[in-house]
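Let's start with one chain on its own, the form predicted on its own, as structure tokens.
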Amino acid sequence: MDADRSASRTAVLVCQGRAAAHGRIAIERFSDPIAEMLLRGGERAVVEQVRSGIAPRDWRQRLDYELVAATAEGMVPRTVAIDDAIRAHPTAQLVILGAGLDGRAWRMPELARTTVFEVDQPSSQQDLRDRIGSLAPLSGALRFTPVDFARDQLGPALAAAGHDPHQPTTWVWEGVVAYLTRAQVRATVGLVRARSAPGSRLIVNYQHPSLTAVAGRLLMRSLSRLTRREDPLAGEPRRSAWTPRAMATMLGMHGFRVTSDEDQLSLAGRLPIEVRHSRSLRAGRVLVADL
């Protein structure tokens, strides 16, 4: 997979998963025509193979194939749940934290009156801008907001981009929490709360503690070494997992009230999906909290 080394490789994998699922999994509820447009040649090739349903015989290619196929299965319930939570609570501002190759500003007509703030590290954000090119967003406005969390403060960066803390905001925090320490998660929630007016909503995707997830990572590392390929997840290790009670308690300390919190397996159960990776789906959760 030819992702830019300085940008997030996980973001590319997630985008490949959405592209592989588009028009193929839960088509009545899930749609992401933008995902494939964001991929480059080598990244798109494995997606087309997954969509064909014909697994390659070469084990090196098979590793990429299975990883993208599993990601596609996980992305559908996660994406549908988050999109539904956005639609159900329209606000004038949507902030996507750790946006990666998120395409909501380009694929959701419901954001026509919403200003979308794409927040990510500078290299990953530039990667998105290079890939999206001149494609016009469907959102009312789009503000790219580069933030290096090792050096920059989220509040001033959003303020400079035009975010209004006195107006309700919907915050999407998808596919990021697991890669942060608990201290970083708490600090980020504090920063989010400081810029959240009453009526704001926080949508969080996080990981429940899971030995299966740990074993899966170790297996991926071993297979990568065996096939002499670089582990696509090696540069972004998982650093924290949360129980629903711990997450709700932490959010409650900042004034957020959890209105829903479900694992992705339960979310998938309400969709026309043939589940093959139930254990990994059970570990992923989508939480909605209001202020």
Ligand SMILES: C[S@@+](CC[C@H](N)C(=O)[O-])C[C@H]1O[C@@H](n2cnc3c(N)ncnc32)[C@H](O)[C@@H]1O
Second form
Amino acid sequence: MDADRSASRTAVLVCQGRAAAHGRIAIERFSDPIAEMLLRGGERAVVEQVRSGIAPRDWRQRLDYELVAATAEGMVPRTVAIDDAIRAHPTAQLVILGAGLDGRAWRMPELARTTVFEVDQPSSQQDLRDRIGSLAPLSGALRFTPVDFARDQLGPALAAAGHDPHQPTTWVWEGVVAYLTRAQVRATVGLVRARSAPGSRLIVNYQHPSLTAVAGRLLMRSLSRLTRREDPLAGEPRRSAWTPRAMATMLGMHGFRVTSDEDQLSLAGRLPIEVRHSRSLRAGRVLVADL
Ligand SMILES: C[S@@+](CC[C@H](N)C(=O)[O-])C[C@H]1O[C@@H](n2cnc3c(N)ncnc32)[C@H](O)[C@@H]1O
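Having seen the form predicted on its own, please provide the structure of the form predicted in complex with the named molecule.
Below: every chain and molecule of the assembly, starting with the one above.
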């Protein structure tokens, strides 16, 4: 999304997906009770519909319903894989890049001794702060760090927020790479590397090039026009997709060694999930790289 634009709409969509999945999909492995608390009236109403499993007859409402239902399916393997990678490698600092409405600082007791840095484009970050209000985090400390990767310097912003580059950091970069150009992705990895002490871990969720994803976006645009409603994805065009090889090579140039990289369909295969959108799941990947 461009600088000075409104808060991220896709951040709300993925939060709706997590709220719709909570207590319903893979309940022994996935839990996000914070997601629903972050939603506003209309955003929560469609989540309730998805949770009820009764699809609305009105086809405008049906569109929102299907979008949230499909998102819920993809959020579960992605969230579980990232949470597992955080738990398996505890560090005193966790930086969430493009945090959106990420609730980890409020829902993961494992972060009790960790300082969490929430990094996001300023209006998206303000949106999170407005929505979360005074809810106390479970993390040891929480630092809000507004940064637009396309415009601002990540390093000085993190330094000002108290990030220590001499201590290992776990970095989570979930659902953001697709919205950045390849140059912005490379530049951000360089800045991440510059603040990563040995023992740091980078967890990246990114998109493999996918005709299904392109077709899905075109379909959403056409249906939105047809139903005379706002396309929820219009303000955030996808800007880069990566093959696993290109991603590993780029990370390797910055010293990160990939220890796992799996598509969300494979990750879902290890969870009790009834998969309805296998192509879309196959295009999303979760990678773990260590320094
Ligand atoms: C799909 S949301 C993902 C949010 C969160 N990581 C999650 O998975 O729930 C995309 C996020 O990327 C952020 N983002 C996109 N472009 C950005 C940029 N140039 N600088 C900073 N954040 C950006 C948006 O503000 C938004 O929070």
